[in-house]
Structure formats: C-alpha cells, structure tokens
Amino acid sequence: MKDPKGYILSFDQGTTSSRAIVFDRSGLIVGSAQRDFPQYYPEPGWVEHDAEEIWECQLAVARDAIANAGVEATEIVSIGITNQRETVVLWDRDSGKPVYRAIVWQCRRSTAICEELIASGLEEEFRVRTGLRLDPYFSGTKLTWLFRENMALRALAENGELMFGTVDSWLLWKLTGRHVTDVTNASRTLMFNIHELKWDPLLLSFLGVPASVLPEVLSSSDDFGVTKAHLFGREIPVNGVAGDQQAALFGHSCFKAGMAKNTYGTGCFCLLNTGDVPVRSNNNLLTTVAWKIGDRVTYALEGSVFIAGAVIQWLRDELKLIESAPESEIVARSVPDTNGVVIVPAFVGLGTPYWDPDARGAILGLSRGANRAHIVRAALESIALQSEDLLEAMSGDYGKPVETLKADGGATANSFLMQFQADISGVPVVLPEIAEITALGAAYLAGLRCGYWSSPEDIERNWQLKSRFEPDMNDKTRKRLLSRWHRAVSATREFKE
C-alpha cells in the first residue's frame, strides 16, 4: 500500500558504486538500485574517479530506484545525500566540466606535502583547528598538489573560475546548480575550523588554496536547493547531506553522547557521539563534526581500521584458504581457538590509534600444529581486536566506556566475528534490522528538515533490533588475548623494510 505522505529518496554515493534507495516513514526500503563505476590507478598509490561518470551513475540509479519502488517522482518529498568523504572534485564555474579527475580519499599522492607541513611545525595548528591529522587521506593537501602541479589551474582558481567540492558538493551542483556542502563533509577537508564552523583563512594560506573555490557550508539537515525539473520530471527538494560515516551514526539513532557505532566494511570506521563538545584526542583519534541540525552542532570522535573485511578477501583471493567470505565463519568455528596464531593485517600500515603507515602485516605464533582453520580464525579475530583498540582509545578520550556498540556493514553477517567483538570488548554488539544504515541516515536528515519525521524521537522509534551479541568471555581470557595481540602489534611495527 502506498504511503499518502510520500517517500524519501536517498543517494548513497560510495567509493566503488553508487546506490539509491527509496524509504518510507517506517524507515523501510521500498525500492533500490546500485551500479559500479570505474576506478583509475594512473600511478602506484594514486586513485582517481571520473566525476562525470559518478554523476551519470548516481542519476541513473536514482531513476531506477524510483521505478523499482513502483512510485512516481511526484511522491518523492525530499532527497538526502551521503557520500564517500575527502575525495576532491574541481570543475569550471562556467562550463561545469571537471578540469581534472577526482582525486579519491585513498590516494597518497600528497604524502610529501603533508611531510613538508609537518616539518614546518604546522601539524598542531591544523589539529587544533580541524581535529584532523596532516595526512593525504584528507582533501586539503590534494588541492595543494593540484595547484602546485598545474599552475594554469591555480591561476584559474585565483581568478574565481574554478569550484572545489567533495562528492556531495559535486552532486548538489549537478542536481540544483548551487555550490554548497554540509558541515560534516567540510570538517574532513583540513580547511574547516570545527570550532568556529567556517573555512579557516590561516589554514587556506598554509595550503595555498584560494577561498573563492570553496562552497558555502550549510547544516546537515537544511535547504540545499531543488533538483532541476528535467532530471526527474519535477523539482524535488534536497534537505539532507552528510558524509558516509556520520550518516551511519545518525542512521543508527546514536543521538545521545556516549553512543557509538562501528561500520565493518573493507576497513572499519568507529564513531562515538561526544555531544556538543569537540573532544580533543590524546589517543590519535580524529575529532570531527557528527552533524548540525538547526543551530545545534554535535561532534564525534572517529577511528579507522584500514584492513577489516579486506583480510577475508586476502584469505580467499591470495591464500586460497577459503572459497567465499561466509565460509570463513564455518572454518573459524571448527577450532576452539587460534592455537596461539595471531595475524596483524597491516597490509597498508596501521590506522588508529597507531597511525603507522610503514608497518606491514605479519602472522605470528606459528607452531607445527597450526593449520588452515587457526589462520582463518586469527584473521577474523584481528578485525575485532583492531576495533577494540579503537573502542579503548575512545573510552580513554571520552572518559567513559562505551556501553553498547551498534554495528553495520557487510562483515556483520559473520556471527562468529560479532560474538568475538562482544567478548573481546566486553560490551553488547547490536545489529539493526535495516542493513542500509548509511543511506537511511541521509534520509532521516532530509526527512527531519521537510517535516516527514517530526523529531529524532520519531526516528528512534523506527530502529528495530535484528541481532544482539552479549559478552561471554571471562576477564582472564580477555586480558590474555589482548596482551598477546598488543605484543604482536609491537613486533609488527618493529619490522620495517
């Protein structure tokens, strides 16, 4: 039965694919569509996208999702957008054409620029103002690289002829013709002061970025414009925008300070709501804007695990120990423990709280009795152990332990992993009924602005439990496993090429 109140359309623009989902007032999926788009690797460590391909892909799946839902565009009351963060798009103000391929968040080409800024003693200045580290992960130094490598682009930028945006800004410009972004995406650029909530002139001067290229910064639940009528046959308001991890936090209804979520994908992203206070981290976490609704800003602590689900892909594709990801759970359960085997999957370095890009992966604790099942189990355990490092760091910075961990992402289908996470962290792990929690968060932000949902409490009522995993490990065993893990991490970090 169709909802007389209409529906919310959510854009979920990711790193390898674009999705669109139509949600109803209960937060249930009515229709969806997804397509992959090309990745470009022009040099080792470089990752690029074609921004026009992203737009064409995202528009196509949006139209497909509406069709698959069996509804008309006239029934879509609002659009929400969530996106891969930190990716840089630069386009011509007049023609609207990108002047360079989008430089993806994974790209490491600005490493030397970060090192230069650190050597100049500027890291603390950036950290205090933005809550971030000087790392090529973030947008600002990617822009610096573009303007240094191509002086013609810099001249155009200084003349006000270019526009910069993260992927949300690019989509908004294509949809509405407005050059805008939201506070969550702005807070990931190294150019936005998260205390004053504005672009920071001093940081722009350090990076060599003209202010004229920057978008206007709005709240996460706001009036971002209306879509051009020809795109969907009518104008549709865009009322919600948030970077993917912040959108997931919102989708989990983590509205109160102290609530946390962990997304288990290729890597892991863990966010802790710290309320209206930006908590400075002493444990190498990032301080970021979680969202802004009206005049109220909510902040979060964030930590990243670089290799999570990717370690299962490694078992399957490189080691050939399993034929599919679901098989890893069956194999892991075939043995009572890892027989002393520990895997530290530092294939691309270690993320939070270590931030050690030079660390490399290792398998430790091997004995003659170690077999395939022990290695598979150790790989799964490594995902939870890395996530526990994040939770421990967050508890230390926030001053209170996390009481419950909300989880989403593909790897949450592995019940062994979820139970081990609860055991090793000593907290319940809960999974929502709706798997597309990131897209749902963007829909909620849009729906709040347009009145589709009346309040966060109205949204909270939609949250339905799918699974709950309670801790079931004695403290002695937990401490022994954590001690062994930390010794393994130390050994791994000491081994450098």
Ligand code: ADP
The other form holds:
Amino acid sequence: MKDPKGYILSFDQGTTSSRAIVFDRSGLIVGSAQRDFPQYYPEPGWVEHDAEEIWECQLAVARDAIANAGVEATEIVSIGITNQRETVVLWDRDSGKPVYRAIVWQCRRSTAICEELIASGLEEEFRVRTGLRLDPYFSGTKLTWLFRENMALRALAENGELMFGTVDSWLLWKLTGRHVTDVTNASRTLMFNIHELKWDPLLLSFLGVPASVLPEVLSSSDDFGVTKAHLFGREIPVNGVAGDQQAALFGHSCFKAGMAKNTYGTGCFCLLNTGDVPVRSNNNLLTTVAWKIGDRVTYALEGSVFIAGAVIQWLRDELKLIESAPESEIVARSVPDTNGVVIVPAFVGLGTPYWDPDARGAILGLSRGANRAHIVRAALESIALQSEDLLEAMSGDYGKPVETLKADGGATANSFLMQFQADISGVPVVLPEIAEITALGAAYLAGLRCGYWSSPEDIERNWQLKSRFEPDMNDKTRKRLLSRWHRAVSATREFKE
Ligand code: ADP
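With the form predicted on its own already on screen, would you show the form predicted together with the named molecule?
Next comes the full complex, this chain leading.
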C-alpha cells in the first residue's frame, strides 16, 4: 500500500558503485537500483574516478530506483546523500565541468607531501585541529598535489574560478546548483577545524589551498537546496548529507554516547559515538564529526581494519581453499579450533591501532597437522581479532568499554564470525534486519529535517533485530587467544623486507 506521507530517496555513492534506495516510514526498502562505474589506475598506487561518470551513474540509479519502487517523483518528499569520503573533485565555477579526474581516497600520490609536512613538525598541529593523521588518504594533501603539479589550476583557483568538493558536494552542485557540503565530509579533509566547525586558515596555508575553492559547510540534517526541476520532473529538497561511515552509525540508531558499530566489508570500519566530546586518541584512532543536527554536534572515534572480508576473497581467489565466501563458515565449523594457526592478514600493512604501512601478512603456528580448515578458520578469526584491537583501542580512549556492537556489511552473513567476535570481545554483537544501513542513515538525516520522522526516538522504533550473538567464551580461553594473536602481530611486524 502506498504511504500517504510519501517516501525518502537515498543516494549511496560508493567507491565502486552508485546506489539509490527509496525508503518508507518504517525504514523499509520500497525500491532500489545500483550500477558500477569505471575506476582509473593511471600509475601504481594511484586511483581516479571521472566525476561526470559518477554524476551520470548516480542520476541514472536514482531514476531507476524511483521507477523500481513504483512511485512518482512527486511522492519523494526529500533526498539524503551518503558518499565515499575524502575523494577530491575540482571543477570550474562557470562551466561546472571538472578540471581534473577525481582523486580517490585510496590514492597514495600525496605520500611525499605528507612526509614533507611531518618532517616540518606539523603533524600535531593537524591532529589537534582536525582529529586526523597526516596521511594521503585524506583530501587536503591531494589538493596540495593538484595545485603544485598544475600551475594553471593554481592560478585559476587563486582567481576564484574553481570549486573544490568531496563527492557529496559535487553531487549537491549538480543537483541543486549550490556549493555546499556537510560537517562530516568536511571533517575528513584535513582542512576543517572540528572544534570550531570551520575551515582552518592556518591549515589551508600549510597545504597551499586558497579558501575561495571551499564549499559552505552545513549541518548533516539541513536545507541543502532543491533539485533542478528537469532532473526528476519536479523540485525535490535535499535534507540529509553524511559520509558513508557516519551515515552507517546513524542508520544503526547509535544516537547515544558509548554506542558503536562495525561494518564488515572488504575492510572494517568501526565508529564509537562519543557524544558532544571530541575525544583525543592515544591509540592511533581518528577523532571525527559523527553528525551535526541543528546546533548539536556529535563526535566519534573511528578506526579501520584494512583487510577483513578481503582475506576471505584471498582464500577463495588466490589459495583456492574455498569456492565461495559462505563456504568459509562451513569449513571453519568443521574443526574445533585453529590448531594453533594464526593468520595476520597485513597484505597492505596494518590499520588501527598499529598504523604500520610496511607490515606484510603471515601465517604462523603451523604444525604437521595443520590443514585447510584450520587456515580458513584462522582467516575468519583474524577479522574479529583485528576488530577487537579496534574496540580495545576505543574503550581505552573513551574510558569505558563498548556495551553492544552493532554490525553490518557483507561478512556479517557469517554467523561463525559474528559469534567469534562476541566471544573474543566479550560483547554482544547485534545485526539489524535491514542490510542497507548506510543508505538508511542518509534517509534518516533527510527525513528528520523535513519532518518525515519527528525525532531520533521515532526513528529508533524502526530498528528491528535480525540476530544477536552473546559472548560465550571463558575468560581464560579468551585471554590465551588474544595473547597468541598479539604475539603473532608482533612477530609479523618484526619481519620486514
Ligand atoms: P564492500 O562494501 O567493502 O565491497 P561488502 O559489504 O559488500 O563489502 O562485503 C563484501 C565482503 O564480505 C567481501 O570481502 C567478502 O569476502 C565478504 N563476505 C561476504 N560473505 C561472506 C561470508 N559468508 N563469510 C565471510 N565473508 C563474507
């Protein structure tokens, strides 16, 4: 039955695909569409997108999602946007055309610039103001690179002829003609002061970025403009914007301080709501803006595991130990333990709390009886063990343990993994009924602003439990497994070319 109050359309603009989902008031999916778009790798370690291709792909899936939902554009009351974070788009103010390929968050081209800023003793200055590390991952040094490499672009920027934006900002420009972004996306750029909630002139001067290129920063639940009428046949307001991980935290209804979520995809992204306090990390976590609604800002601690579900792809594609990801669960359950085998999947270095880019993976503890099932089980355990390191770092910084972990992402389909996470972390792990939690978060932010949902409590009522995993491991075993894991990590980090 059609909802007389209409629907919310959510854009989920990811790194490899664009998705659009139409949600109803219960937070249920009424229709959706998804399309991949091209990736460009012009040099080793470089990753680019074509911003026009992102836009065309996003617009197409938005129209498809409305059609698949069987609703009219007139029934869409608001649009929410969530997006791949940190990716840099630079476009011409007059023509609206991108002046360079989008430089993707994964791109390492500004490594030398980061090293230079660190050598100048500026890391602490950036950390205090932005909550981030001086790593090529974040937007700022990607812009520095562009303005250093291309003097013509630099001149245009200094003349006020260019606009910079993360992907949300680019989509908002195309949709509404406004040059705006939200605080969560701004907080990933290395240029935004997360305490004052303003672009930081000192950091801009260190990075060599003219302030004229920057978008206006709005709250995450705000009036971002209305879509140009020709796009959907009518003007639709855009009322919610947040980076993908922050949107997922919101989509899980982690509204209160102390609530955390972990997304188990290719890698893991764990965020802990720390309330109105930007907690400084002593454990290599990032401090970031979770969202701003009205005048109230909420902060989060964030950590990431680089290789999570990817270790299962590796078992399947490289070692050929399994034929599919779901098979990993059956194989892991065929043995009572890993028989002493530990896998440290540091294929691209180790993330939080180690931040060791030079570490490489290892399989340790092999004995004559070690078999395929032990290796598969150890690989799954490594996902949870790395996540436990994140949770431990978070509770250390926050001063309190995480009480419940809300989980989403493709690898949550693996119940062995979810149970092992609950066991090794000593914390219940819960899965929501709705899988598209990131898109839902953006929809909630939009719907809150336009009155579709009246309050966070109204939204919380939508949260439906799919499954819950209670910790069920004795403390002695837990400590033994953790100690073995940490010794394996140390040994792995010791071994470097
Ligand atoms: P991303 O958004 O990063 O592309 P997804 O959330 O789509 O990731 O999850 C895909 C990842 O989850 C893959 O790395 C895959 O190996 C892993 N995965 C999917 N199903 C399972 C499963 N049943 N057991 C373990 N890992 C799984």
